[in-house]
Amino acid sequence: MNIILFGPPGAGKGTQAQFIVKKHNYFQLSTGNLLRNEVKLNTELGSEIEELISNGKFVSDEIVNKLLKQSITNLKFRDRIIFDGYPRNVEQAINLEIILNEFNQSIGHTIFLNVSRDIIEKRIMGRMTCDICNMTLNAYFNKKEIELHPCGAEHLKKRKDDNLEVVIARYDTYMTATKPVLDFYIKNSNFTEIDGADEIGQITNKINDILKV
């Protein structure tokens, strides 16, 4: 069965698209990653994503619907598609059954990681990266982890694009262009709403739940 996995930045969405990817065996999609990939093919179609993007325009629906056909119609996809973000808009939405129809498919689960603007913006600005391993940290929620981290807390730095204002713009536009998406999935006997506050392998745990049913 395909799943929609929604969240906004900063709800850990990836982190759990990537377990599921592991423990279930599932082929992530997010546009973002098609587009980039058809530009490294090298392609007719990723020359023309390549110079839309380069002059700031926007890539058409059609071009992306494009695209999700040649992962919904690849035998080695077949219902095993997490739609990472994806559909964006109610059009997207629609036009995402269509295909999905079209091929015999189906989406089986939308879950919708909830989470608040103000715990979004502490993962966010409390986020720090050592420059020595790697490991993230968050200022918030793992005091006593930077203290006994290993390199030293001085190695653990703020990313300079984690910025408030940008955070906060990303997130608001975020949920403002996709509540219409929600309102069109929620009616659905297999939506799921799940704390995306939690611990992380709680969350986990719940989605493991939801795909075993």
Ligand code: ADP
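Basically, rigid core = biggest C-alpha set you can superpose within 1.5 Å across the two forms. Residue numbers count along the first chain shown, from 1. All figures in this text were calculated on a predicted structure; none of them were measured in a lab. Compared with the form predicted in complex with the ligand:
The rigid-core alignment places the CA of I124 2 Å or more apart between these two forms.
Positional change of L100 between these two forms stays under 2 Å at the C-alpha, relative to the superposed core. Relative to the superposed core, I168 undergoes a Cα shift of 2 Å or more between these two forms.
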The other form holds:
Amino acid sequence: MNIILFGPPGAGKGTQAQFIVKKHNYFQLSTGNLLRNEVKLNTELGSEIEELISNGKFVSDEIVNKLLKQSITNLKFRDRIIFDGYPRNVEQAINLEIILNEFNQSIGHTIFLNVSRDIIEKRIMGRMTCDICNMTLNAYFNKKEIELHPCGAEHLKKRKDDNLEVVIARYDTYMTATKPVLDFYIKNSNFTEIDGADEIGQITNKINDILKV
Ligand code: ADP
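The form predicted in complex with the ligand is what I need now, so please give it after the form predicted alone.
And the full complex, kicking off with our chain again.
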């Protein structure tokens, strides 16, 4: 079944998605990574995206939908997708439902990682992402893992938008645009809220329990 991991930026969605991918053989679909990968692949769509991003413009819903459909219709990923950081607003939530219905799929679980802004600030300020394997580590909490990172520590980079001012702006955007998405999903029986302030391993265990059901 497909899963939505939902929560503010820095809640730990990417971190948990990595574990689910390994343990349950899932495909992590983050629209940010999807867009960046398309640019890396040098496709026609990729150069269109690159131009928009480098001019500071938003990528249109049309482009995001095109990429979403490519993944949803890929038989390798059928019913094994973790949506990480998507949908971000109610329009996208409705759109996702339409696309999934069209291809006879659905969302099996919506997991909400709830974390306060205080904690998020600390996590995002220390976040390092590998530009090869997309693994996320934290400069404050994962010093050893960073040193031993298989792709080489030099590939772990801070994202340009991970600074305090931007973090606050992103959190505010989340509160206004993304939180209504919660109301959209909360009424469903397959919705679960997890305390995202817990330790990484504890959260992983809770998610594993949910996925067993
Ligand atoms: P998101 O994908 O929700 O934006 P990330 O998974 O990238 O969040 O996590 C943000 C930062 O917080 C990363 O540096 C990550 O290593 C760290 N982190 C994630 N989950 C936890 C946790 N439960 N406790 C402590 N740090 C965490």
